[in-house]
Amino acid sequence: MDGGKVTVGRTAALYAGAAVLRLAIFTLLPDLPDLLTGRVEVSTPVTSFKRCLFLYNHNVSPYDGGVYHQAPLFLLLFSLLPNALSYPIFTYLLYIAIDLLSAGALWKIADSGEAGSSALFSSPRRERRWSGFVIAAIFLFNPFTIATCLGRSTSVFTTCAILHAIAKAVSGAPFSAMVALSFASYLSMYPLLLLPPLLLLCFDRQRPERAKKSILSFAATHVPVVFGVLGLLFGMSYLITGSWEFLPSTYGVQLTLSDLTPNVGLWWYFFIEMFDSFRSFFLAVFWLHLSCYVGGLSVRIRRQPLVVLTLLLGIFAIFKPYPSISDTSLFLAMVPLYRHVFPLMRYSFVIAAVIMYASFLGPAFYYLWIYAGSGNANFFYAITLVWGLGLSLLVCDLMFAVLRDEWELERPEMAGKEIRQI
C-alpha cells in the first residue's frame, strides 16, 4: 500500500508521466483549455486567466472597470511571458510547472509523517500509511487538478504557495513557511485565517538547536514576518499600478462580493435574492461563519495542527466566496495522508457518489439553464448545494475519524466498539 520503493527512476517517470499527459492535452486538443477556462467550475472572477490575458494584451489599466479582480505581480509575471495566444506554449509550461513544484511539496508533507506522528500524538495506526511518491501520484492524476491546470487558473499559484508553506512547516523551516504563507495570502487572502495552525505546526516542529519553549514568543517572533512580507508585496504591486486601487478590486470584491457570478459556492446565489438593505448584515455573518472554524479545530484538535489545515482546507473548498474545483483538488490531495484512519470513516461510499453525482451533473445543470434555456438559476443553484454536502460529508466524517482515533489511544479497550453520537 505504500507505493514500493521509490527509486530516482519512478519518480522521473511520475513527474515525466504527468507532464506528458498534460502537455499532450493542450497540444491535441487546442480548444480545450479555452474551453474550461470559461466555465465556471473551474475560473472564477478572482482566479480567470482569461481576464488577465484580455486586460494584458490590450494595454488596459487592469483595474478600470471592474474586470479584473487579481494580484497585480501576476500582470508582472505574464508580461514576462511571450504572447499566450501567439505562443501558448509558454504559458502551458508554466503551469505544467508549478503542478509539479505543488506535487513535490506534498511528497515531502507525507514522507514527514506528520498526518500519523505528530509532536503530541503519534496513532496506533501510524504505520498505515501511503508514500509521498502515492500521495504525489493522486494529486498529479486527479481529473480535478488537471481541468484546473488545463484552465490555467490563477489557483495553482496558491496552491503552491499553500503547499510550499506546510511543507517547510514540517521540515522545520517556520521563516520559510511564514513567507510561503504570505505569498498565498497576497495571490488569494483566505490563507491567511490559516496563520494559527500553521503557526502551532511550526512550533511543533521546531529544530532542537533553535527551539523556543513559549508559544507566545515563538508567533511574536513570527506573525510579523508574514506582515513584513505582505507589505512588501503590497509596496511592489504599487509600483507596478502606480496606485492603490489594486486593494479594493483585488481584496474588497472577496469582502463585499461585488462579482456575483456563478460559480460552485454558496454565496452568489444567495446574494442575488438578498435586499440590499440586509446585505452588508449577511456578508459578516457569512465572513464569520468561515472564520469561526480557525478558533475552534485549532483549542479541539491542538495536539494534530495538520488535521486542522487539512480540515479548514475542505471548509474553504465549501464556504469561501470564489471557490473552484482547484480548491477542491487541493482539499482532497490533503485526504490521502490520513489513510491510516480511512478504516474509521462511516460514509466513504455515500461521499464518492455523491461528489461524483454532482461533478457529472452540474455542467449539465448549467448547461440547461444558461445554454438550453431550459432551465432557470435553481437548477444550478440546487447541484451546488449537492457538492457542497457532498464536500460537507467529507469533512465531517474525516474529522469524526480523526477523534475517534484520538479516543480509542486514550480508552484502548473501545476500540472496534460500535458508538453512537448523542
Second form
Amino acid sequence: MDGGKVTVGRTAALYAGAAVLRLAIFTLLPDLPDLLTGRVEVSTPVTSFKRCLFLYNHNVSPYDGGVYHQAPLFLLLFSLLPNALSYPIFTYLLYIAIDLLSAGALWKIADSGEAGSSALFSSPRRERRWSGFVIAAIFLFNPFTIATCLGRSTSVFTTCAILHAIAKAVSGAPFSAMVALSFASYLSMYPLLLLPPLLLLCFDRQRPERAKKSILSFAATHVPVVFGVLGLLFGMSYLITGSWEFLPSTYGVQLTLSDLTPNVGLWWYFFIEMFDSFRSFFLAVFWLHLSCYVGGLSVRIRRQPLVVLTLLLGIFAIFKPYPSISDTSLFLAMVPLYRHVFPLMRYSFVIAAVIMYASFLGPAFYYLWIYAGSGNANFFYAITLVWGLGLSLLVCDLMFAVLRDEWELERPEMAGKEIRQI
Amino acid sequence: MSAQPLSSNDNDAPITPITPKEGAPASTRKLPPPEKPSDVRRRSHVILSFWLIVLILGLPIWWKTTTIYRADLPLQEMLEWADGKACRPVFPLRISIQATSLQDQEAQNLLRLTQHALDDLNDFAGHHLRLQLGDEKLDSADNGSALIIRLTPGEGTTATLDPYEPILDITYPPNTIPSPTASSSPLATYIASQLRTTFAEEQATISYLLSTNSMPSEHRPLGLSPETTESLAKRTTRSLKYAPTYHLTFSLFTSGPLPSSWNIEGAIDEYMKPVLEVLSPIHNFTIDTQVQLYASPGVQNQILNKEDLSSFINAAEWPLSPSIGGAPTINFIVFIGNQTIANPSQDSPTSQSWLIPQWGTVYLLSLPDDTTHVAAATLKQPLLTFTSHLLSLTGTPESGSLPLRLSTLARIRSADLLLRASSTLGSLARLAMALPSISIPSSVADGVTKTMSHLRLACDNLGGTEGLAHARIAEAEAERAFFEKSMVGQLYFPDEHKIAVYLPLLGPVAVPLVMGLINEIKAWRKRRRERAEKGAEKKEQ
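If the one shown is the form predicted on its own, what is the structure of the form predicted together with its partner chain?
Below is the entire complex, every chain and molecule, led by the chain shown above.
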C-alpha cells in the first residue's frame, strides 16, 4: 500500500477521482446537498451555509436577528460567486477545490515524515507508514469529509487553513504557518489554541540557515505575526460590515453559546439544562476545560509537536462548543499519519465500532426526536455522548500508543511486553 | 464526561511492566528503573500547567461569575419612607377670601378670627386649611388656592357652592362683621364650619388612607367613626387602582338582530367628553366601542334580583377583553331589553343600571322592537349614568361641587400613590435585609434612587398637580424595582444545592487534578528526604 512510486498520473487520478465523485453526487442527487446542509451533524450555527447567504442576499445586515454567526469575509467570498441558488455549480466547484487544497496540504505533511521522526525524536517504527497519496486518499474519500463538502459547511475553510498552517510549519515556513493559523482563528476562533504546539513545530522545523536558538525569541517574533494578521482581518471585516457588531455575533456566540441548536457536541444539552445563575460560570469551565489541554500536552509530548496538534484537534472535535463531523473528519485525516503506532493501540476495534455505531444511530435518533416525535432530546444526547466516547477513546488510545512508542525507545528491552498504566 | 481525556493525561505517570506470568514470587518482583530527572521535571511541569489554569483563570472566574451582585440600597432611608418618617403628608390648602365690600382692616380681622375658629375645629394636622386675603382679579388657578370664599353682604347668612368654579359664596348680614376687638364672631365660626363641611369628606378619605397604611400614630387623625370608615372602605374597594390611563369600552349588546347601530360617538362627545376633559389632568382615557347582536345575557329573568346581577354578564360569550395594552379597562354596557331590576328595599321606580366594582357599569335600555338605530338622544340617560359611575370608579369623592371633587381626587390620588410607593420601598428594604442571598441588580438600585427623589418632590408638592405627577412616577419606579425578575432567580436556591450543581461536572475533573497534585507533592517530599539523607551520609564520610 505504501511502496508504490507516486507518479504525477496517480496524483491527478486521485484528485480527479475525488472531484468527480463530489460533482457526480452534486449533479445526480441535487437534493442531497440541501438535505445535508440542514443536518445538525453537518451544519452548526457557526458553520451553516444556509444561514450564511440568506440575509446577505436580501440586503439585511447579516448580524441582525441572531441567525448568522460567521466571519464577515465569508460574505464577501460568497457574494463574489454567482448566486448560489441559480448557479450552484460555482459554489460546488469552490468547495471541491478547498477539499483538494486540504488534501494537498495533508499530502505535504505526510511526505515530510514529521509524524515518524521529528527534530527531537525518531520512532523506531517510522518505516511503517503510509505515503502521502494514501493519506490524502483516506481524507478525500472519508464519508465525513464528503458529507461536509456536500453540506457546504464553512468549516472546510477552517480545516484547509489549519492543514496549511501545519504543512507550512513542517516545511520550515513559520511565517506562512502563522498567517494560515490566523486565518483559521479568524474563521472559527478555536484554532488560536493550536498556537503553542504550532510554534513548537515551527521552531523544531525551522531552516538551519536562519534558525533562532531560543524558543522565547522565536515566539516573540512569530506570535505578533498572528495577532497582526488577525488585526488586519478584523479591520477588513470592519470595513465590509461598517461596524464591530460582527465580533459579538461571531465570537461572542461561540463564547456564550447563545444559540442552543443541537449538534453532535456535548455543550448544547448541558446548557439547556443549566440553571441561569450558573450559566456563565459553567461556560467558563467548559472553555477552560477545552483550553487546559494545550499546555499539558505541549509539555508532555514536547518532542513530537505534530502529535500534540493531532490530539488537540481530536479534543476540539469532542469538546468545542459547536462541533460537527467536519471537525471529526479533520482529526481522522491526521490520525493515519501515525500508521506506525497503530500496532500499539489497544482498542482499535472498539473505537471503530463505537464511531460507526454512533454515526449510524445518530441520524436515526435525531429523526425519532424531531420528526417522529417518539423519542426526546435525551435520545439524541445519548448518542452524542457515545460519539464523544468513541472519539475520546481514539484520542486516548493514540496518545497511549505514541507515549509507549517514545517509552520503548528509552527501554528497548520492554518492547512487545504487556504493560499497565498506574 | 470530561474525566476521560483528563485522566488520559496521567499517562505521564511511569509505565511499569506487569510481572511476567511465569514470573518469580512477589518478593523478588522486578522494580522499575529509577526515573530520569528530566521525566520528573516534565511531570511537574505538566501538573503545574493544569493547576496554573485552575488557579489563575478558574478561581477568579468562579469568584466573579457566582458571587451574587448586591447593589447598595439605602435601606435606612427606604424604611424611613415606609414608616412615614421621611415625609409627613401635609396638604396645606390655601383658601382665598374675597371680601370686596369690607375694609381691609375688617377683612384682616375676620380672617384672623376665622383662622382661629378653623384651628380650633381641626383635629388633623396633615390636612391644614390656611386662609389668605384674595384679590378679585386672580382666580383660583393662578394663586394656587383650592377654594375661594366670596363674601357678599346680604339678607341672612347663607352659603352656596358654585357648581362650576371652586367658589364658595357666603352672604352675611352687614351687622355681623366682627369688631376689631372681638375675640370671637358668629360669622367667623360660620365660615369655619362651612369650610369644614366642604372638606370633611376629603379629610376623612385622607385620614382613612393614612390609617390603612403604616403611618405613625401621631400623624393619624382620631375620631373616624366606624360608619365613615366602612363607607370609605366600600368606596375604595369599588374604585379601580390608580392608573395614568384608563381604557373605556362602550358595548351595545342586544339579544336580537336589532338595533344594529348606535350613535355612540355623538353621545360621548355630548354627554361624557366634558367630564373626561376635566379629569384629563389626572387620567387619560382611550375609548373603543362595539356592537354585538344576538347576545344572550347570563340571566333571562324578566325581573333581575340582586343575586342575578352578578351573573348577568355572559362572560363566556360576550367579547369583553380584560385589558387592552397596559391600561385597565372600564366596561360600559348598554343592554337592549326590557328586563328590570327589582328594588326590594325602596318603593322607588325600578332602576335600570348597576355598577360592578372595579369593572364597569351595565345599563338596561328598553327600546321598541323595530328600532334599528339608537340615536344620541336615546343614549343620554345611559351616558349620564356612565359618567357618574366613571367618577365613582375613579374614586372621586361624592360630595361638593365638581371642581372641588376633582381637585380633591387629585390630592387623594397623590396621597395614595405616595403611600403605596413608600410601602413598596419598605417591602423591598425588608426583603433585601431578610434574604442575604438575594441578588440586587443595579437596575433595582437605580429604581430605588429614582423613586426616592420623586417621592421627595411629590412630598414637597402635595396638593398640587406636580405632586401627583411625581407620585405617579415614584409609584411606577417602585413597582418596577420591586418586581425585578432577576432578583428571584436565586431566591429558592439554598447553598446545599450548589453541591449538586458543582459536583457532577467538577468532581470528575477535580479527581485527577487533585490526585496528581498530591502524588507530586508526596514524591517531592520523598526526594527531598532522600537528598537530605544522602547529604548526611556524605558529611559522615
